[in-house]
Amino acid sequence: MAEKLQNLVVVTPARVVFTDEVRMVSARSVAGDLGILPDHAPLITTLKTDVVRIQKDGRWRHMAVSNGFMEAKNNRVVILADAAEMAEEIDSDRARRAKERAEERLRSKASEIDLVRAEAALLRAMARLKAIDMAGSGRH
């Protein structure tokens, strides 16, 4: 018997990042980690900047997501995010440099530094690097 699937759509202001039928979506919400399988109860939640894991055909894919919302309803999961990138799209050198820049800004404690923006940039870079690491190691 074929595994039951649900539709996943990930959208940012710039583009549709992902759309496919998948078995499971795993994401970090403000309330904790969530695993969404077909026939999940309706849900709307705010997502943290982290990695969304997607399972289809027994394989996992990884996506860095920056802020956003997730809705699960009627075997359809929709993620609306500020930014999202599949692990294979991420430039690891660029992500590392962004992490280093954000860390330096936070260390400097200069009065002109916008701490909220610097912390958000650090979280985005860390999520991007984590997605690459998870995809490369085969971890889910």
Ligand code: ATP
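Since we're looking at a predicted model, the values are computed, not measured. Residue numbers count along the first chain shown, from 1. Between two forms, the rigid core is defined as the largest C-alpha subset superposing within 1.5 Å. Compared with the form predicted together with the ligand:
- Relative to the superposed rigid core, the position of the CA of S111 differs between these two forms by 2 Å or more.
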Second form
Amino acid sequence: MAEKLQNLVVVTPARVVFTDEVRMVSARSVAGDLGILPDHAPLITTLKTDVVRIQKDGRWRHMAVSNGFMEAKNNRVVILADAAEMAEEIDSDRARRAKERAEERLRSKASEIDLVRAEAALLRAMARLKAIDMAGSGRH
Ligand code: ATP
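Next, give the form predicted together with the ligand, keeping in mind that what was shown is the form predicted alone.
To see the whole picture, the full complex is given below, headed by that same chain.
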């Protein structure tokens, strides 16, 4: 029997990053790790800036999601985020440069607001590098 699927949509202000029927969505929320399978209880949560993993036909795909919310309801998962990229879309050099810039800013005696921004930029860059790494290593 074919496995039951659910719809996943990932949207940013710039574009629809992903839309497809999938088996499982695995994400890190502020309250802990979540694995959403079809017929999951309704939920709405804030995501950590990290990797969201998507499973379909036994294959995993990886997406970096920055500053996102996730809602699951009636076999539809919606992620709204400031930015999101599939691993294969991510420019690793750009992410590495962004990480170095953020680390440099954190080392400097910048104002508090700059430090908060640098921390957020560092998390975005680290999530992007992690998505590439997970996709490339065959890890789930
Ligand atoms: P940078 O300093 O390199 O611009 P950033 O974290 O400040 O990185 P964002 O503001 O999060 O970038 O994103 C701006 C746009 O650029 C978004 O559409 C995002 O998807 C895209 N983007 C950011 N970094 C990368 C990357 N390394 N590879 C591909 N797209 C990226």
